[in-house]
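Just the one chain here, laid out as structure tokens, in the form predicted alone.
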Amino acid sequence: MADESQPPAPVDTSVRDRLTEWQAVLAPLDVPQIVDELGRTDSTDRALAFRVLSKDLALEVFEDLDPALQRELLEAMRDDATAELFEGLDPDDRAQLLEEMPAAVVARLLSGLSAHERSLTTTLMGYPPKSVGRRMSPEVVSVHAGATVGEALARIRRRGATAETIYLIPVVGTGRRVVGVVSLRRLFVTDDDTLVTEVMSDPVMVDARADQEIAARVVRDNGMLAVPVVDTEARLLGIFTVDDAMRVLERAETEDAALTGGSAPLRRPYLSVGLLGLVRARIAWLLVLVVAASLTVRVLDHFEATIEQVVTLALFVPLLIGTGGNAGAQAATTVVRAMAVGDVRPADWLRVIAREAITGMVLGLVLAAIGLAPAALFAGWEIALVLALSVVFVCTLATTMGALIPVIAARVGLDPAVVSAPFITTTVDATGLIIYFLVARAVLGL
């Protein structure tokens, strides 16, 4: 970030050339484009690029960066520049950034804040992790229920410059209890002598200790610009804006997608992650899946005699376990997503499992009907019948497990996305093979 109060520190020619190059690259870009560009480079170049930004632009860009990149930039900056940048952040952005920092660094950064900003930030840090209290802004303009529209507008003009948003105004009564909300637009088109209570709407509120994803969905589902955040007695504590809500949902969806795909979330732009970071994000799940895949080997070993008698059975093993794994992954992904957006609740588990079991059976019947004749031409009618029956049973089992496991995870307090599709796929592989060989023994009389 450009420091206008002190002369720049001496830099060698190569660094000066890189600064000039970055200045040319970033000059025509707006804030989202600069954020994207910084996310595509390594930490050293990112720090150099950030230095060429003006003070105000640097703050805007910094606020939009992922917390991991923010942390790296702070570590690369001088203490005075760090303190200035940290002071300029909104309290909710500070609270999120501090979650990523070691305790010693947190203490140092907080000590550099003014007393007022430190108080706002530590108040937010006092709420549980992942609660909306950590993401709300305490800098909110409210109006009293007894005020007129003219008085409300005058109050907004006096205090609006320091507020997170002025487009949705909480209306408070005795003890700062929220009794309604009113939009700035409604105030502007209403006569000044009209009471605020005559134009306000019933409030949609969220408790400060509520999960941030739930609060974000409240904002999205109600099409709101912001929602008041209150305590257990409906007293106003802050406001949760739509831009913060969308960031929460984006991060949650990114995390769920990674976990469902059998990988740890990167929590930063892909190109800013080193090769070792990519390996660390994936290796743990791969080790789990390798162990799980050993079940498939044990099943094949157990039915070795059956395979020796009818070698043709082995030809269809990849087709069968691939079909079952894909069906289970489809069900798991669908159910996890439905649970994440609130379409499915843990109390709905019987309906979900029944629907997926029937869906799997129908899918199996359709696939069996399509594949029966080609399989018979290739391997004979008996093998084709074994394959057709197995596909029906395996698809039914796979979709049932794909629905059941995430529901069980939610009921015991685990993140359903952690029960990823690859894990379900591997589990279905082993059980699918058992079904296949048991059907073969029954139909072929082995």
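So that the term is clear: the rigid core is the largest set of C-alpha atoms that superpose within 1.5 Å between two forms. None of these values were measured; they are calculated from a predicted model. Numbering follows the first chain given and starts at 1. What changes on going to the form predicted together with a further copy of the same chain:
- Taking the rigid core as fixed, one finds a CA shift for Ala115 of 2 Å or more between these two forms.
- Thr197 is not among the residues whose C-alpha shifts by 2 Å or more between these two forms once the rigid core is aligned; its shift stays under 2 Å.
- Once both forms are fitted on their rigid core, the CA atom of Phe437 lies less than 2 Å apart between these two forms.
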Contents of the next structure:
2 protein chains.
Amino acid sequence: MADESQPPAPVDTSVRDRLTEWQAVLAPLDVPQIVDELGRTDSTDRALAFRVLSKDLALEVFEDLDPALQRELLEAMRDDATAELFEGLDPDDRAQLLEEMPAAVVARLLSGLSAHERSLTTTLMGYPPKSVGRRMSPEVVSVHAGATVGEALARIRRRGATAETIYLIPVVGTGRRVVGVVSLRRLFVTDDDTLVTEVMSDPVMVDARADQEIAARVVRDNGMLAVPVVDTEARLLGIFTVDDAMRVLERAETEDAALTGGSAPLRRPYLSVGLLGLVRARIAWLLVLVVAASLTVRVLDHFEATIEQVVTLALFVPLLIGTGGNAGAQAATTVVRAMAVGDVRPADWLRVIAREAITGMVLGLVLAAIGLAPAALFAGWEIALVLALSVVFVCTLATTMGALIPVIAARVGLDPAVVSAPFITTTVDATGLIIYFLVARAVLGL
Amino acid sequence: MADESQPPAPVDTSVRDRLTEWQAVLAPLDVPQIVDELGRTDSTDRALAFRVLSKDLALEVFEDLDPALQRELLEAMRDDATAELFEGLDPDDRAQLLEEMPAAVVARLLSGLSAHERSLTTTLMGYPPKSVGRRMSPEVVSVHAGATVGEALARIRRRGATAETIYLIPVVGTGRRVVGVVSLRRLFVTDDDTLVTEVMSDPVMVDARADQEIAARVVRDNGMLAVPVVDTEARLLGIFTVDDAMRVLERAETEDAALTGGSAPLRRPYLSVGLLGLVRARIAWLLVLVVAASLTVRVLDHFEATIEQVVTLALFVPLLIGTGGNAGAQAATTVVRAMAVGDVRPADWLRVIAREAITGMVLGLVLAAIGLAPAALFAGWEIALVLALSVVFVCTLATTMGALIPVIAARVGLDPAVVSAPFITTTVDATGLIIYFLVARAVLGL
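One more: the block was the form predicted alone; return the form predicted together with a further copy of the same chain.
All chains and molecules follow, beginning with the one already shown.
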């Protein structure tokens, strides 16, 4: 056990080490001892020590601290320097070392902060980046389940000026647990004497650790003006409003659009980004794609003898692999979008791939049927047959890959949009060439 | 002048003809005569006749009709058959023949209809397809500019049950003209005796003929819960709410995503669309692209002699045009998105194209610098030089086209997303090949 008169050194050790040291120091102590220990620690260290407490213990300790120390602790946790410390923590450590903070402490910690300060402070709560917990507003007016509509309206009118929204009101039971939601409108058109619980509806809510995009979709899909944000015990932490939801969705769409084209998203309006910014957003992906595409050179090199024998085969290379690329891009954008809006879940992957494989084959057959005669006129029946067979195989391959690659990306935790059109095209190119030349050799007897 | 005792035959003539006939019949008449004429006409024809009246005349005539006839006229205009007649009108005729309907008549015509009925009925008002006039709700609570906050709240509480929203309240002056907007919240936290005009803000509103997507963006960009929909004289017609705005934007994004991949948008969730539906959404674009891509066959055919002399040139065709296609796709998706979110307006086209041309050149130079040595090792210095020069030209061309084509599409009234990635890729393919072989001939002295 550490010497209590000398808390762990605050310098030269990483946050992770300091947190585990504090865990060791505080583990054997009871609530009064911890309160005592916190009282004798400097302010940043106090925030660290407080964060290693388990959730229930944290609540008890916080309530036992004297008000001045409570305020000091809250200030330390709001401090830029503290936020930075926690920002530096790696996500696994964060998940392992930081338990959820008690809802009551969260509410007091976040109230009165600007959006920017809030976003800094929420890192120390352990909410992952892009989680709704980092974007919610703690300025929420809730009403108690025992209240009448008249009491609720009076409370809203009193508190409304500083709240983020007053149009959706969470109804809470004991310990800030959300038991329902009611719109201001519903309250407004109901008699004052009615109980709030009679007019509230079942609560739609989101966990503070949920992704902002998922929360935004909950808002959109339910046509809500706001959604309560809660902890794992359904205790009210804050509220996430429709205007934020729209902004989150817009940003997500912009990112997806950029990824679909194979570039990094621009973080600012197009015309305000410098030329170097445009180059930077694109060069990395473009290089990756060039390296991948250099596979086509190797494939063609391998079949160089075949090309020398029948140069006509080379004439159709861009047409054939271009068509494969287009069929693949169609499949990929459709599947990526279906995943983005939640129409397709990762568990549906087998069905999606089967559907796309068949669709690709049908598309290839249609193209082959339509193109056979013109191709024969231009290059003779044998070459036309090679093209017709190849286009069926290539289209089937392309749509299958177009479905498979986003599905795999999602499974390994990447944004499916990352691997859309340009990646499919490049992947299809090399494989398509192999198919084409193998078919050509077989049909032409080379 | 037509024989007044026998109005134009209601059968066997197109709506357009019947409307122009009515114009001729009614033109020389004054208000009492028109009222009289409408009284002696059957119900569908009455709706047609009413719609050819100029806006001011229509209001006077409507107000002079006796209440029973007003009701009959409104019913006729709400009728499925009438709606279908107007749906069949071509857009130019619609713009030419139908003036705006008076706001007071619109409000009465649309109230109490379901969303579906509303959408049918709004066609006869001349609102273009996808305009916000077709989607707005006429059930709007407005308050008069002379009211106090207390009076406004009482009115909202009375009318709130049937209104589409009560959170954004348009403030209207004489003749339903919108002079401001105020949130329920603002009213709610203000003293009852204050005048509404003291707390209202400047009205943000949209014209009923504006595109739904533009209206939705007004809602999103201003963080509004609803926006008043007005006629050209700023008279209140209805309201467009944030939940509809989110749905409109989602649909637009889904359409853009599909177009980006070169397919028609699916109108239903992916897994509920049959295989034939998937094929149908894609085959048309795929065929168009194949026909366009057949240009590459002609280009290569033209350079066949060159290929026969230096077969190595053929090995780099997919790599080179693939890279051009990727650079073009990056530019196109970036520009299309910037136009979709309003960061770039059609008037900026020259700046956009200049920026993209330079970006493409820089990207090409970087790729050339990085690729020169490996290419030389694989295929010798001369071929490497051909490739390096070509990649600079091709990338510059690709990004320029990637910017130019969406800009042109927007100018001719197409959705810029229609001509994104696959179209750029296909266009770049043929031109890129020409550049490549011309450079090769020049450098290799063929």
